[in-house]
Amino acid sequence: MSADAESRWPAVARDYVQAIADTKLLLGQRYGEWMLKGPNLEDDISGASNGQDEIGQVRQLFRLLEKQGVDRDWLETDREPAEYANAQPLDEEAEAWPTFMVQVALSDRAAWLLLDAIRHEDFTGMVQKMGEDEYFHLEHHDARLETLAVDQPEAVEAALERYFPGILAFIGPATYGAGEDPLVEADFTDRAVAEIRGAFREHYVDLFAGTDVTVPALTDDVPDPDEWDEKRRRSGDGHIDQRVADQLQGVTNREYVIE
């Protein structure tokens, strides 16, 4: 379905929304992988609930992208691994609980901040409803990270060092200030990437205050603006592996489909 000329978003906005949707899709995948591996039943149930919420939000965002002319079959079942635009930390499955919690906490909060910045009328009401779900996700993450910062501070700090550059690339480069951010200029978002980066880091500085965990600094060269891929919101050619892409697309299950 093609969008009317008056309602068509600029190309950079379609890429921005797809990156948010793909990040939420991979969050659902990573929550699913850890659904029965958490330290207790409460975390398993919370992860399953969070994953279900994320997939529901993906469906809504994919519907909007389809209205903007993006092929729905391509989004759902016909992409190569390198065509997913998820936040880079979600390319891999975390190998330990503290690593997983930092991975999903950073990715989920960054995706929410980018979504919450959208001011376009197509998102009226939708963002507010998604925010109601995200409130509980982010509160759960913060509570777990506070505990882990006391019990396993070295593991938390190592995961922050590992994932922070990729999350900053997903949010965008420091050079995108109020007068340079193309989405602000297009009146699609109401705050610049540089402002979102600052708010993102400030949250974790406050969260870990009084613990032995140090939050990585914001540096203007992460990501390097000359190497940053605006479409996939990352630097470099990394991507999910083929096995994960097949799972997202339901490749194995297709043989059981009854025509």
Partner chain sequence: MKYHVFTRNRSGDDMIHAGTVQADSDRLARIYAHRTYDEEDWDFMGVVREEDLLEVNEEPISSRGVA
Second form
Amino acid sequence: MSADAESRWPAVARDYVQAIADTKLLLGQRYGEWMLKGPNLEDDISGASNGQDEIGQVRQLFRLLEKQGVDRDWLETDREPAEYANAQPLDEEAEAWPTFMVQVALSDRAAWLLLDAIRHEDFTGMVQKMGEDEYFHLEHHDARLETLAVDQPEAVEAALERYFPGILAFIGPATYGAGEDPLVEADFTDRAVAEIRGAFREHYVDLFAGTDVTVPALTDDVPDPDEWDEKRRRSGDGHIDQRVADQLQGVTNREYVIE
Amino acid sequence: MKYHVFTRNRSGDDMIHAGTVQADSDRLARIYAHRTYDEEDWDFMGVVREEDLLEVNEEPISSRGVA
Amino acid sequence: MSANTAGTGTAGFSIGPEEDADEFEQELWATVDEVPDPHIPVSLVDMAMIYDIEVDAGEVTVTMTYPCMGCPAYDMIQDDVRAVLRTVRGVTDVTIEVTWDPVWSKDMLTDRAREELRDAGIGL
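Counterpart to the form predicted on its own, namely the form predicted in complex with its partner chain:
Below: every chain and molecule of the assembly, starting with the one above.
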């Protein structure tokens, strides 16, 4: 590996990759929880594959974070729930199938858009490889949301309203336009947050065109730029349950680990 | 809806009936087929709605129908 | 795709030791070639998962990739590579670097791997 590839990323880039990695970690968890609860076996099989893909991607993102000086034990097994920087919608386990589909669809797509914006050489090939996985995740979500928008439009719209603010906070504040996005300024990404927000919403407007589902509007004060936590890419101090953190860290299975 | 999944390993090979998937749309059927049956690097994979699969019957032709 | 797309195609991609590799490097490649892919009956070298092996005074660095990022045998494969190389006389340490550049593709498989996979009834 070249010396350049070993160079330090700016702190904002480390936080950005940490938030993507933790979002994928929680996606893996939520796909796992729903693995046997989908409406049919085919959804369960797809969901199980999605979960495995996410965990594989997390492993690579953690590897890069470790090279950037982030402690491996902290990443994997030694964290408080409030130290996870996952997209806020993934804090909770969705109680119904349409809610779950909206939750993972928005989170997985947003995480992909943030990843795909990275232009740093440490990600060469890796993001392309992740894209091979993500095609099937996003296609599954969109195909499912198309049918749900016809069968259960109210449930889909309610879930969109519930999760949109948290997802916009994960993508970032509207004030991060072309000249103001610190990651673009640092040459770490090549697509400003404000542009990603627009593209993200536009995707769902197109997907739900002709259905009874309305996609929430983009408002510049969601998230409130003054309240926004750059490290955890959200507003407020919500977090996953301790029980979920224990599962992510393998607390109850630790006695079976072969060192 | 029930879909039948057909695959082949190489161009020119016979098509194999790999199995079936239940799906609410063609788009979902494609994804489910891939996720369920992608254990090989198929040259081709396709899905057919069961309702579009027409049975070919062998029925005796009435002798009076033959001029 | 954006700037993080690796070079397209595998032109110039070669598996195994460079032509000017010394005997020790050749031995290291031959040793790693004994490690089977846990899923199918070909070696990691024939699967084109080993991109490079470098030696610096007994310290070996293996640069490798995976056909699947979510490989369940990810750690097991690395443990196998480390274990087999540590038995080679002259090796003091083994480091494994994972890379995705270039992204693995089936076009990289060696002819031997293609033949063995076909014999095992696995389609390409």
